[in-house]
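Single chain ahead, written as structure tokens, the form predicted alone.
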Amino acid sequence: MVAATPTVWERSTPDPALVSEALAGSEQRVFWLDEAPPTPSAEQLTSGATADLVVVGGGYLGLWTAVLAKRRDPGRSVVVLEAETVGWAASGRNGGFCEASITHGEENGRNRWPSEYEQLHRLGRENLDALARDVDELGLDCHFERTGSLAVAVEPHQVPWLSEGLSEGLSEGGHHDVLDAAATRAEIDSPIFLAGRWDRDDVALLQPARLARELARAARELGVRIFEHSAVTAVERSGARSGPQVVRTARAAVTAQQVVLATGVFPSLLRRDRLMTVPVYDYVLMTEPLTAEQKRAVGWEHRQGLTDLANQFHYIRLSADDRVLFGGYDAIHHAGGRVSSRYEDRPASYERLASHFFTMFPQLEDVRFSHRWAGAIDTCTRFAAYYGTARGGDLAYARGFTGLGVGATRFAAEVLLDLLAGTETERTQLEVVRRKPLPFPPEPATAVGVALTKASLDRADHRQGQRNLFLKALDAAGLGFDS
């Protein structure tokens, strides 16, 4: 058995006073809401209304279904229904990776579906570069840049990873450089980095929450009619099984043959799916803009995103203005899996995020973060979406994307739209759309299940990786957490 050991987040711990300080400032706030310009005033359906199409939810799935739909056929009538503002929740909260992959990475979807993964890495490429196109030509205005991400390694036993696969064809296509620690700190300078791997393809950044609202800002220009602080209570057959739906909110209802379901995290509106999924929670800290003096300091000429390898990672970019994003390594379930705003402040991984940053960037020691916020992901026990119909075919729904879902998300509309088109294609073939997840048991067995993960991944983390036997359980049920 490999002894446990120290990580490198606490072998070195800057001073608790230069963390409190650091926070001192900061407000508990979403930097992306802030610095997205606003949106037009907020229409709220007040009366009864038609539509082709209803999708429910103002995030990245449901406004790509709206704007694909309208590309599809611009004659076919759709309205959007959002409960809060376009982009609230976690399609305005994340860190802004938009990956080329579908399937939260390769090993996960080598592991889970090996006989077809070329395909879905071929198909995860285009569209990222559909929706790269897509950015061009709705004029979608949301700090767009295909820098790529590096990897870093930063304790010896992850040295190797970041050549595992390469090797293999797991990324044949794309262009990945494997740099010594030299290399890596000429990308980005941090002590701690051991090595690093440069994916240059298959990453891109963007702020968020321009992206959802640049979308509806499309949708609407093609026709979408969307409607916020319009929260939908329930889905109704009218009449005969094969007759219209009813989507109905508190004042009102939309009458429409098909229904896509864009809820992401929260409850979803089909009983039968609602342990598909939980809800696990995200922090996120933004430092003030760097000076010259503070860029210099760590380089990062080449705007890369920026991961760790260890379970529990962390993900570090910088923004258009040049402020680093640093979030990630806390994922918190709360037990009964309810998604709550009193969840958002959590002192604890704040500080944290701030000790890690620090350890990370010593040299940065005078930098101060100016927002702090969190986030709820729908995570699933494959890690990457599931998809499904009901009412005949003419509901559909996505959900489980599990933190990868920026880019994910675009293909999932199109994978939405072909099964309310109820024709055969290339996406719906795909065993990864035909077949659905295991579901997480019921409360409680659920956060007493994902505590014993959390505890065997910080555990495997403190081993050299090592997985225990609880995990290694896991992974051969179908179940494993690879990230």
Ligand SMILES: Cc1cc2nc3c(=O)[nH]c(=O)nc-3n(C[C@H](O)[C@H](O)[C@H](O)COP(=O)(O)OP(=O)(O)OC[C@H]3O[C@@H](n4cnc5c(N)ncnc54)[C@H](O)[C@@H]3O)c2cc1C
Contents of the next structure:
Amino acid sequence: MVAATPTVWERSTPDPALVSEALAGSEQRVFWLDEAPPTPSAEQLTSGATADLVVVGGGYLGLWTAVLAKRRDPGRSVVVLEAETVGWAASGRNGGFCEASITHGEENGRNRWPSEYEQLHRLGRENLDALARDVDELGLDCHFERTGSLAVAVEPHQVPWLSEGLSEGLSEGGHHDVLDAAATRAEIDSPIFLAGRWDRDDVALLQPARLARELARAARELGVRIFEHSAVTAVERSGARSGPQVVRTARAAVTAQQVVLATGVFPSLLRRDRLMTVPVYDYVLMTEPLTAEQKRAVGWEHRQGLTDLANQFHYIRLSADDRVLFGGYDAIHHAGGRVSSRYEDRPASYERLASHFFTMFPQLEDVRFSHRWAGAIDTCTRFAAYYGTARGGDLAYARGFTGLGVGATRFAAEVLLDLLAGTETERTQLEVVRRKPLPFPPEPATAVGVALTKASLDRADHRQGQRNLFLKALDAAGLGFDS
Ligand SMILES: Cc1cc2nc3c(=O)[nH]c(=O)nc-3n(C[C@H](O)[C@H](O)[C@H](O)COP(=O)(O)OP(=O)(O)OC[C@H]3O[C@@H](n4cnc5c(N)ncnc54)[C@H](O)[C@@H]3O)c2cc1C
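Okay, that one was the form predicted alone. Can I see the form predicted together with this ligand too?
Full assembly next; the chain just shown is listed first.
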């Protein structure tokens, strides 16, 4: 049995006065939503309408579905109904890591879908390439930068993990550089970086709220009608079994033959789908723009995304104006499993993040935070989105992106359109599309299970990554909890 040792975040803790001073001027607001140019506000649905396709939800999944539906068939009439405003939820407040992976990372993909992993890897890469082309062709002004990302070891036992798979030819086709401590620190300087792996091809960075608003603009230009402040309360058949569906809001309804549910972490409009995901809150800090001198002190010439390798990991990146986004580590499931803005101001999580920021970048001790925010992640037990249809194939849905949906929602939109078209494609044949994950148990069992899992993951981070029996049992059952 491996003895418990403190993690790097516990071995070197910055002065608590520095942490509170650095947070003192921060506002509880989403930087990305503040920075993105506003879109013309969309009208509310106030009178009845008809369409060929109604998309419920104006996050990435709903917006990509609308855009790609028009691309497939420009004559199809498409309506998007959004409960609040386009991109206000996860899509407007995430880290902006746009990854090729459609399996929530390579390890999760290989473990769960070993026989189709290579295909999933290829499809994910093709999806990222297609997304990059769409950014150009649709003129999506979203600060898209294909910088790759640097995964860093911050504990000695993580160093060998960086080369795992590379020697056996796994991860092939990509451009990966394993860097020693000096080479890692030459990229991004931190005294706690022991080694790194720069995956150059499979990750792009973007401004998330801009992507959502620009997708809405592109959708409108293609003829999609978008209604905001129009929460859908029910989707019903209008009469005959194969007849059109009525998508109701409080004030009016849209009648359409086909419906896509793209409601993310929010309660599913299909009752049977409700136990499939739980909301997990992730917390984020954004600094003020670094001065030229502060930027020199950290390097970061290649502007990669940055992550560390623990179970409880951080994601870190630069914005276009050289602020540092520092998020992750705490992934909080609140008992009861509800989505609520009251969970967003969590001082303990922000203080922990600020403390870890100064442990990682002690040379930036004069930097202050301008924004702090949180968002809810639609976690499912296999961490990668699942798909379903109902109403004889006229209603399709996807959720459960579990913290890796910026790129994967575009792939999912293609899957949903394939499913509605009723055509067999390479995508619809995939096990990842045909099979669903196990649901979570009802509350309070989920809250107890999540607390046990989190404690076990924390324990593993203190014991050289060694997983205890509880985690091994979950692994064997294909069940998990992540953000
Ligand atoms: C803090 C945070 C950091 C993240 N970082 C990353 C990252 O770096 N990289 C990455 O790949 N992923 C990341 N993610 C995950 C990523 O943001 C999501 O997977 C993605 O945005 C999901 O898009 P979506 O369209 O499914 O959901 P959402 O963006 O949540 O959109 C769903 C929409 O549906 C609407 N809606 C819900 N119910 C109804 C209804 N009844 N009627 C009408 N409208 C309704 C909601 O108002 C909402 O606008 C992060 C998430 C969070 C919260």
